[in-house]
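A lone chain, given as structure tokens: the form predicted alone.
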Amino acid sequence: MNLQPVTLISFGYFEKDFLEQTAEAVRHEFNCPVNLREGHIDLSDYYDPARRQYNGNLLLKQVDSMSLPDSRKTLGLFNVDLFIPILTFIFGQAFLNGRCGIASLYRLSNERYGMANDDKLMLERLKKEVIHELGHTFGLIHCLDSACVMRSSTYVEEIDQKNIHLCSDCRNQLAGNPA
């Protein structure tokens, strides 16, 4: 596998341990180095007051414009409520076979759903979402295998049900498509 690094850019506050553990999961799943960076943008430019959410399409384009030449893939990490016009909310998104993606912690915490805080579960959800979106940047589409991290997730319960790893079919596709 290409040893050019994947870069995770955090926009806003993230616990260092969350970022390091997420980077380690990416490093393990894609067998490549991972760089952690902090980014700064004015999120108010991406806020839609009618929806009270942030436009994922515009944020994705912004992160794409910030893609680093020394990085194979770039993923922006946020903690805001993301949407795209055709969906009520999204956990993240990416350009298929592209350079970048985004993911947000906002809807991954139990408190959003009236349940007790569980940082360990939120971290597992974040790792899965980051790996899922990076999978898209490497050319992987949604998988029908219910345990595969590339399975589409509309609700956090669906994220919880899938594995953190690529299934053998997706892994084979990744090996054949070193984008």
Given for the second form:
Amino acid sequence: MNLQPVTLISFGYFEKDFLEQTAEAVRHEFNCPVNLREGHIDLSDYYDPARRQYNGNLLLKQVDSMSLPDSRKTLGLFNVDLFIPILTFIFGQAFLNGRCGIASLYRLSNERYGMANDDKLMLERLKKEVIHELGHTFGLIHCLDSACVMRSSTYVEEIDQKNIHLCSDCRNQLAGNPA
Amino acid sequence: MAKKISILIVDDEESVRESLYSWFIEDGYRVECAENAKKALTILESDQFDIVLADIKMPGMDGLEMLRRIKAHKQDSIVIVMTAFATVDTAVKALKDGAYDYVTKPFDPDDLTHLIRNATMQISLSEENESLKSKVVSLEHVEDLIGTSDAMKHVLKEVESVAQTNSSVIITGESGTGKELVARAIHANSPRKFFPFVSVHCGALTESLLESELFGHEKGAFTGAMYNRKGRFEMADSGSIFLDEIATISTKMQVELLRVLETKSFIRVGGNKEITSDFRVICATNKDLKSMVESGLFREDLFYRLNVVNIHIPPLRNRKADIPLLVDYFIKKYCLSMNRQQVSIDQGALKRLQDFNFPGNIRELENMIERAIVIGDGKKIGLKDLPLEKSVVSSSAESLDDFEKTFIMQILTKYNWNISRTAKALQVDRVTLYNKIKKYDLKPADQQ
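Following the display of the form predicted alone, present the structure of the form predicted in complex with the partner chain.
Everything in the complex follows now, all chains and molecules, and the chain you saw is the first one.
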């Protein structure tokens, strides 16, 4: 086990159980300690009134500036609708081979798509999204294996189709590039 | 991903460049950014990108002008234009100028993924197409000209050097030496290889038919001309035209041909519109054109126009070292086309083929092998499968007597020394045959 921790910083309200289970999934997938922290920033600074969304590029930079030196990787968790200027929305993003990433719960909820609430499914999606973005920070690019968590997903249904783990190729790549 | 696709992002907004950069880099693409069209064009001068994703509205040169410049430099570039202000006019203009697609910012992540995936698929299809084309050409090349003899190496070298030029070529050689194959090889190795190779056998057509064949005709030009028809020169546009048996064309056609070669333009029979065509001429003949010029049978000016390069193909009897290779090639070719198991050839039979003179050259050898595969036992080609006795010239016959002796011996052997049947086959009487046997001291093999 690598003793340098991955830190998950939550911005806004998240159920404790949600965060702990997500942390556990990360711990299991990357075989490293995971710290949970709460972050406090004024999200209105990142709000784009024209798009009625939050700027993911700026938030990513903000999280990067909050990364602790003893933390191996940092991931910011949000519950707001994220965008980047060129795309209508994003589930999350990260610096490839960098120190940090962000992910949002906002578009992972069934209710956003007119379906019945399913907390269990939402948690699974969050875990996958967090592992996916952290994978990028470890240098992994999108994988063509449809079951791999590093598979690119542009719809929640696509997140549901892949599983929560790295495929053997990505795992081998991770072992060769522990970052 | 077999090949790392490269993308150049051109946008004056830093946030857009940054967003696209991070998105594509996570997909494993090689990505570079330029903040304006001028910088993008500078990057493209020294580096190649599979896809250019460019904003239309930029200070200085706009995306559409940049698109035109990129396309002028490299026609098959994939350029996707994007804009925040979608108008049908701009979209149509961009597509007319050769843009691969047109997208409005911001895009749905799924649309962007599909757009790039489709463009990537087009790139791989184009590459596959190029690769298959080159394989087809190399197959054609390999199949065309077989031989490792010095004489053949010389021909191949000439083909290679002349192929890259646009010069007219005359290929000379006896019938059956493979003049058309050499012409095809020249075409297949030339920059015109992806355009038609049009072959015309001048000797097989009457003057009026040849005229219509070469220049085409308009509907009603003559009885039976019910539709407009393209001529061979028109069909060979951007490619090569092969005029076989050029020595057989009439004086009138020689004049016509000279004019077409000089102007690269002509009028269809019965028409009045001048048609231009860019073709390369390759001719072939088994006659001595120079002597025909001297005796006034072939126009000197046409001869010099056609005879820029002359490639002479040696007869098979002068390149016997190639016979085993050719035999092997024809065996494989015909076994494959007849869906038969590969056969081999008996060493004795091969030796006899190498001793043979082949007046009909490679065509004769090819026919012999085809026949042997048809009538043979399906395992090994032996002497009995080769119709060598029917051919009248043998290279081992140094005189008429030698030839007669060998030939009579062949027929005697064939009929097991039955004098009556042999005499009948030779169309001589029995006395004459006995005299010849005595003269040449011929004996059955078991008495020698």
